[in-house]
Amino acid sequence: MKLIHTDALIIGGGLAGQRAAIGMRRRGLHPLILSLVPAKRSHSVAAQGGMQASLGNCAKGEGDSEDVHFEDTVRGSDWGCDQIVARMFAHMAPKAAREMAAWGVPWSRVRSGEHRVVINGQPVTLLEREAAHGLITARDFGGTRKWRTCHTSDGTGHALLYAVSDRVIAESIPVHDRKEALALIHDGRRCHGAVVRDLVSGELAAYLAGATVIATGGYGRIYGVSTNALINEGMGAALALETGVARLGNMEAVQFHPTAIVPAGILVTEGCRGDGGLLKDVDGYRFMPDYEPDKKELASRDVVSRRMAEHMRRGKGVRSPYGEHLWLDITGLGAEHIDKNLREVKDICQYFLGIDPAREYIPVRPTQHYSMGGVRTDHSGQSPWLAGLFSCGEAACWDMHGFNRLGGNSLAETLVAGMLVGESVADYCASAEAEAGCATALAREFLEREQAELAAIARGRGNEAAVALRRRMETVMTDSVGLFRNGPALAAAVDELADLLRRSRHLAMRCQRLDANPELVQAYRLPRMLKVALTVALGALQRTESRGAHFREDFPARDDRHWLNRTLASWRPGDALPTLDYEVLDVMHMELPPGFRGYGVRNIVEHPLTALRQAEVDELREARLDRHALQSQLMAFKQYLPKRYRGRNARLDEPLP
């Protein structure tokens, strides 16, 4: 048996996992990162538009603060988020952006004087302050009241991941790539590491660790078309689910991005619309102002995606061999702007569509994009049910996104959550609780179990094909658990997915090799993907309301009276379906009580305590305290932050005292 010991095991080599590892290393630990691919090819590299941080430097960002960012995030979540976590996040985001600048990220910067931008389809001249010259600038993104999205043209994820990866190398943190975690090693109370498979040799090893962090990204590839990388199959969520102890949160909360190109499904950034791009229909008509006259193309992503789908349902879509789509028009931005600020978009359009976006419309339609659900953790990033198991980034339901994520908040979250979880893991490993002693016998038991299961799969003589079952799963999820949902379709989806899970245990294997065998990899991942898909479908079936990205045509109201809660999914050994529980959100401890998001018509079943909490909030606001004192009275959050991060953020209009 091959044993590898480390202080902390990070499963996932993207931004969140790498930033967490750096934090641990700086606290004296020796972490180790596992990655399916070379770390600089992790899916974080694909993020284009930017990360939100309330720096308030540019002209359209003046007056921004943690308060405004927090409120935008809560409204964007449709009041489904943990407001303590949203506060921690908004407070930390400026620190993360400035840290990245210190690490060499070439942020786009403010240039003083006049410059021309496109707002609401019209050219506008803005005047930037001399005092802001050279500071980090920002662009507009959907669902925000200020221009807050810091960017490096449209290659922000690339710049961030390379800077953080270089820092990992500088800190001498080992990265074991082309390795896949197959199972978490645990005793029902505490996680001790993972059984890991080498994707080249097929060799299994047990990695024993004081703490284990799941940072594997989302689960978009359970859908037929997704902007996610091919590696985003939900294996991190499946690892936690298959413990039978840890739980997943809000798995039915799946976001669709409005502008993925047709037919490839590759994302073109929200920065296109933030910089002034327009959505148009088959007639070349700009339709979003008819649906959302205030925010138009820059309404929240879930809203824009549904409005696009509604417009196509009305016969206004563009017909193509690959299905209906709409147009994204960025020609009004001009070739110079596109060449400078939307370079990746131009390359994507040229290489995958054969068009020049400075002169031609881009064919787009809503496509699965982001997973708000994930491994349920507390504010520190640790599972409340399995000690020593942590999660961060898109793999986690930490829960700052609730039922819809604002654009730009995910890149910021990877860094912020990585910073905070790195500290939490270091604190945990320093505690007596982490003294687990020798888990060698337990590791041997799990490793032998996984070895036997792989051998059994490889010897499969059933009559099912993994490729066919997976394609059917993708079709079911896309057709029945997508942008619009209804009870009968969801019930049928749950039944069929459960049948696909049963059938996935009877695969016919043509290649029985246990080393580099793609057929084997697909065979052992398929049942796990189906389990993740079932948590999504069953959660969506049970949640009889519409909230954020979860939209039920048969229950169009947001029902705070009955559904102001978080879905928790677990899977008991031997069960055919996941078990769902619910975690209530406490209105009386919310800084921002539930209200109207501002899109469409108000359709809310009010919580009985909302009015009472709103009265308390209004009374505190009438005391005319400064914003910091008021915030601490409304909802204390700094006690949950490491002391090193509790200090205020400086801005041009708000210097430190």
Contents of the next structure:
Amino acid sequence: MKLIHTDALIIGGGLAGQRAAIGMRRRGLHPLILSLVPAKRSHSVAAQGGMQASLGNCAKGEGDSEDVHFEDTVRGSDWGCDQIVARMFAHMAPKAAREMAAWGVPWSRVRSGEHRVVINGQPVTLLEREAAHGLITARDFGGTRKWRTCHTSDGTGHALLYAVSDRVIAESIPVHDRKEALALIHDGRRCHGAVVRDLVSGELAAYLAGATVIATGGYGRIYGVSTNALINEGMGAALALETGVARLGNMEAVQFHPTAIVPAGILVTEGCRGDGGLLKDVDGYRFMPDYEPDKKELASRDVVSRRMAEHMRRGKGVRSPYGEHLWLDITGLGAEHIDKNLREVKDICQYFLGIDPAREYIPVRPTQHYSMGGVRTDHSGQSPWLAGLFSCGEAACWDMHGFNRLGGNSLAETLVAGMLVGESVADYCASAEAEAGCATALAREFLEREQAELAAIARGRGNEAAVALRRRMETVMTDSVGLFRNGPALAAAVDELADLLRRSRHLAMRCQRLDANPELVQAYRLPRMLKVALTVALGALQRTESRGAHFREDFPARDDRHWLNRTLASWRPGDALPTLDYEVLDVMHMELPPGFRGYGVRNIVEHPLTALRQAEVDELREARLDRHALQSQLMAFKQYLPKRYRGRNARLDEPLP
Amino acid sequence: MALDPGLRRGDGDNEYSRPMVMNRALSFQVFRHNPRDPADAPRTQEYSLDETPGMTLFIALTRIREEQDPSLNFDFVCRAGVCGSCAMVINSRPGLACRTLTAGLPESIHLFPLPGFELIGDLSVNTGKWMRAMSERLRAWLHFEAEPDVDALEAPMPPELAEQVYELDRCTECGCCVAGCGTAQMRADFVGAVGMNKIARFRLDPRDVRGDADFYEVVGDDSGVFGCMSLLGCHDLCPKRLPLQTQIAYLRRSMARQGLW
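Form predicted alone done, so how does the form predicted in complex with the partner chain look?
Zooming out: every chain and molecule, the one shown earlier first.
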């Protein structure tokens, strides 16, 4: 048996995993990163528009702070998030942006003086302060009250991933790429690493680790059309689920982005609308102000996506051979702005649509984009049910996004979570618990089990076609577990997915090779994807309310009385379906008690304690404390942060003492 | 001189050509080889597909794998032209397969793996291993003076300079420049345009504390900037249209000056 020992095994080489590894290295650990692909090809690279951090440098960002960012994030989540985590995040995001500036990210910068922008379809002149010249600038994004999205043109994910990957190389952290974790090695209480398959040679190895971190991104590819990279198949969630012990959180919380191009499903950034782009219908009419007169195109993503679908249902979509779509119009921004700030969008339009977005409309429609759900962890990033198992980034549910993520909060989260979870893992590895026991015999047991299973799959004497089952799964998820959901369709979806799962164990294989063999990879991933899909569908079926991106046509109200909670999913060995239970979100500890997001018509079943908590909060606010003192009275959070990250953030308007 | 600047650069065949309904029968000649199997001889295999509107090589290869040959190896990740995974030789030209429309190609399409990289199988090559080794050798990361105080305001940077750095930072390490490089075909240790561009990028960045003497140490020889024969296939083929021609020229001049000191 090939055995590899490491202090910490990080599964996933995107921004979150790599940033976590760097933190561990700096604490004296020797971490090791596993990646399906070369780390710089991870899906983080595709993030375009930017990351939110309340630096408050640019004119439209003045007055921004952690407080505003926190409130935007909680409202965006439709009160489904963990407010402590949202606080930790808003506090850390400026530090992450500044660290990246020092590590070499060529952030777009403030240029002092007057400049022309487009707001609400109209040209506006803004004046930037002299003092801000050369500091990191920001653009507008949906669901935010300030311009807070720091960016490098529209290649922010690329710039960040390259800076972080380069540091991984600089600090000699090994990346074992083209490797896939097949199973976590665990004894039901503690995780000891993973069984790993080399995607080139096919060889299996056991990686034994003090701590194991799942940083594998989202599960978008269980849907037929997704903006996600092809590698985002939910294998991290499946790894945790298949332990039978670790649990997943809020898997039914799946985001649909308003503007993916038709038919390829490739994202064009929210920055298009942030920079002044408009949504138009078949008549060339700008329809969003009719639905959301306040935020218009820049409402929260879940809201804009539903409004677009609603408008198409009214017959206002543009018919095409690939189904109906709407138009994204950025012609008003001008060629110069597009060439400088939206160049990836321009490339995508050119290569995949054959159009010049400075002159023509872009065909778009809502498309699966982000997984709010994931491996459930505590504030430190550790699974409460399996010691030594951590998770961060999109793969995790720690849970800062609740039922809808704000644009620009995912890139920021990858770095923030990486910074914090890197520290947690280092703390854990220094503990007595982490040192306990070498699990070689356990590793052999797990490796031999995976080996036998792979051999059985490769023999493939069944009669089912993996491609056909997968297409059916994607169709079921898109049709029945998508933007609009209802009980009967969800119940049918759960039944069919369970049937597909049974059938996926009887695949016919044409190529029996055990080394680089894409057919084998598809065959062993398919049942895992179906299990993940079932957690999403069953979670959506049972949640009889509408919250954020989870919209039930048969239960349109947000029901705080019954559903102010987080769904937990586990999968007991041998079961045909996941087991769901729920953990309560405690209203009495919320800094921002549940309220109305301000979209559409107010439709909320109030929680019985909301008014009480609101009165407490109002009373504290009347005491006129400074904002830091008030915040710590409302909901203290700094004790959850490593000491090195507890300092206040300097701003031009708020210099450090 | 670079040929046809601005017109044929990158996958220029697609420039503003609308995806057309052609209903052609396409014939794909695809390189096949499993280097781990001593009995497997390199060969090409033919596949036929009916062209569909807007078909890219990503769509075509995925269909071939799903409908005709599940064992075919190739690498797509983002399928949006940003991750650099899917570079291959398309009718004799290195390019990104995911964003190459079949409409811009003749009916007979020949696909080969990128030369200059270790073959994993069929159209899949190990660019990641090559790029990491190059980065380690060139020390291709920002060398900063000290870890930042993340609580304090960031150091300002002129907006124009940030834009210039980003221009060079846009490299996706796809390997097209190496595959299209005359020197790289002759010298296995040549750092390629990707390596020289990285040095140019860090040299331009005032946050990097290194000077030309340091850069000379890593690219001041025939495996670096003096090995370049100025054929500039790299410049013609770069999918991101990086200004490789001027950057290599500037770097060579600076390194020559450094070498003469």
